[in-house]
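In structure tokens, the next block holds one chain alone, the form predicted alone.
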Amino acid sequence: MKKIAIIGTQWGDEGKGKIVNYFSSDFDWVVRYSGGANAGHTIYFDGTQYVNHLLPSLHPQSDTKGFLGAGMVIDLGQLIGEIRVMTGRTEGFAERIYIDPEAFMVLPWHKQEDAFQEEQASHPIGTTRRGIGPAYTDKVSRKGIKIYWLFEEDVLLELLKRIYTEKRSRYGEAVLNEPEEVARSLISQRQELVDLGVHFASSLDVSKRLREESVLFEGAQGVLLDLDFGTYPYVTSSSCLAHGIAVTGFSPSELDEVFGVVKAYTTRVGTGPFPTEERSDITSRIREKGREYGATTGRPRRVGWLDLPALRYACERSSVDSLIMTKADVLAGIGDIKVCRAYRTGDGITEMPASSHDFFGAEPLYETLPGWKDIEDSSFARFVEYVEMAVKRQITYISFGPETDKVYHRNEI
């Protein structure tokens, strides 16, 4: 049965919520393999906006099952307030739902601890503060919770203890919440999980299942917020590239085809290098007819033109085969659009960054193309053919406008 990847190429925010959406009615699962609830992925179906965290984009009228991987770190309260919004909008809705145990809690300390770093930090990072780098770096110093333990309630608050007593001794008091109260909590949200029909299960529990039935794996972020590839350390704590499917026990090599999603233009959200920022008028004419504002946290994102350069790096990093591009309809009727190239970089001029110190001091060299009314002029035509080109990946789908069913086969306009 088919597998597919779809991923950000981009700093995220390319859309991939509405893509996801849209393809997941003509798969059995979708499955989140990383991140957690800084991730927002915002989907428009019947009228309704739906904005989800934590949640796989699925269609709300559909049978597509949704499965949260061991990559994760999951804020329990978060996850449980999105099952109530869609179980209250879809019936049935809840028991759609998987979850790995071997994925890792957030903790109420982890958002504490990512506050209080941003706000003594010299060169904050701009993080959510939802606490999924602390999550994260709690994981890989081996001082994690996961899930499995929410049904050992000794050991849980034995391990809840240890870690306060390390965090209170650190943070001092940063770090609130007794350990007692915290367990309670986490319990808790256990039972309300079970009581909505949400299933746990490893990987290796729904693997037959997951081989013989057709699988679309959901990115977050995007590839120059990867963790080991993105613009280091103005990063998310996770990875973004299609080869992080691999912590559900999938190889990167069972996939049919990685899409990856592009903005017409490019957009950030928080601190670090953006070779294609603009800072003129067009910037907020762009961020209003776009909606450029974070799905999580309602901040404006920096806008700039498309980058060629990186969406190659992207490419190859996350071996991408074919693009999905979105929102070109915001450039409709702004006149001439600028499209980078290649950088100016201290050693000379390049098409694609060789690593991801590239993107730092690199100057952009532009193309100026002629603008268009509407995605059926030809001169939007062209624009997708010069990505192409330069890319060497065909653009198969285009995107335009919030609602879900707003997607179309190039071949179709």
Ligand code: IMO
Second form
Amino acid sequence: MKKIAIIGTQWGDEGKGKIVNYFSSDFDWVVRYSGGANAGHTIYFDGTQYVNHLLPSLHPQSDTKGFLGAGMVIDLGQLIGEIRVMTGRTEGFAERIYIDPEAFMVLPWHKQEDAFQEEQASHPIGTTRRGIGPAYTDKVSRKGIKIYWLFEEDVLLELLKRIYTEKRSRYGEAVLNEPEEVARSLISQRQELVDLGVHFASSLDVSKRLREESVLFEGAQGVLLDLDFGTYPYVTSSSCLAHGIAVTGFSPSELDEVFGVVKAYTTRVGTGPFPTEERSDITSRIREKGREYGATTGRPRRVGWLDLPALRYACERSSVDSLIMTKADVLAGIGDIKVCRAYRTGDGITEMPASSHDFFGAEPLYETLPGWKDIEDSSFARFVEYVEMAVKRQITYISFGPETDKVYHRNEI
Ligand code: GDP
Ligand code: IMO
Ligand code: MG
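The form predicted in complex with 6-O-phosphoryl inosine monophosphate is what I need now, so please give it after the form predicted alone.
First the chain shown before, then all remaining chains and molecules of the complex.
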């Protein structure tokens, strides 16, 4: 059965949620395999906009099931809020949601720690303050709490006490919430999820089902925020590549296709290198027209031009087969378009960074292309072909508007 992944190729917010939503009805499952509520994936349904932070972006009115996989860090309170909103609009929605008990939880202390670390840092990362870094830190240092401990209340309390003591000794008063209170709240959240009809699946059972059925793996963030290959340390704390599906027990070689989503320009929230960033009237117009404000934090996104060296790098790093371009409608009517074709670095000119280190201090070299009025404009076709040639990947679909149905196969245009 068909398996595909849809991932972001820039610094996140490429429009993955919308694209996943568009394709989701053709799949039995949509699986989130990394990240947590730092993600903000926007979808439209019944004329209303929804932002999924933890829920997979499946179409609410379909039979598709959603799976929150083992690589995620889950904030139960946030998840309940999202499920309640969806259930209010679509009966039976919660019963289509499965959680892998191998996933880890984000605890209130992780969010406090995230905020505290950002406030104390000499070079803050500009995190979403959703507790992501601290939750993954606890996971790899073998102090995290897996979802399955929700079902063993004595052990849960014991583990919470240990974490609390350690965090309190490190951060003092910045760490609030007594462990007994956190345990009570987690257990009542677990009960609420059970009452809603959410499945706490046995990991191996669901893996078996996923293997036999069709699956769309929904990436979070983007390759340049990847913990290993992004612009470290200005990255998130998980895998943003298609390869990240390995944590769900699948090999990337089982994927029939990896789609990379690319915005026709570039945005970034938070700090860190961004070679094509421009602070000008034109990028302010792009920010307003494209509503470039963080879906999770509401922060204005930094805006710049399409960066082909970065896109080549992302495609190679994540074995992208073909691309889906979004938001070219935002650039319509703004005049000539700049595209970064190469970087000047300390070592000369490069068309593709050899490592994430090369993004620091890279100077963009631009090509100017004529702008377009609409999707049928020959200048737009030229832009699309220019990108395809530069990154040696086909752009198979084009999204030209925020609504889910505004996706066109290349052959339709
Ligand atoms: P994600 O994190 O990759 O899912 O992207 P976000 O949802 O954070 O940000 C993408 C924003 O662009 C959302 O507000 C989408 O509704 C919107 N969007 C997606 N595709 C298009 C498009 O083709 N055109 C326009 N104008 N907006 C789009
Ligand atoms: P989606 O899935 C854009 C950024 C934050 C910060 C850095 C680390 O919607 O594309 P974190 O809270 O993860 O520790 O923050 O990563 N970041 C995102 N930027 N889109 C996202 O997700 C992001 N998730 C994290 O702004 O710079
Ligand atoms: Mg987003």
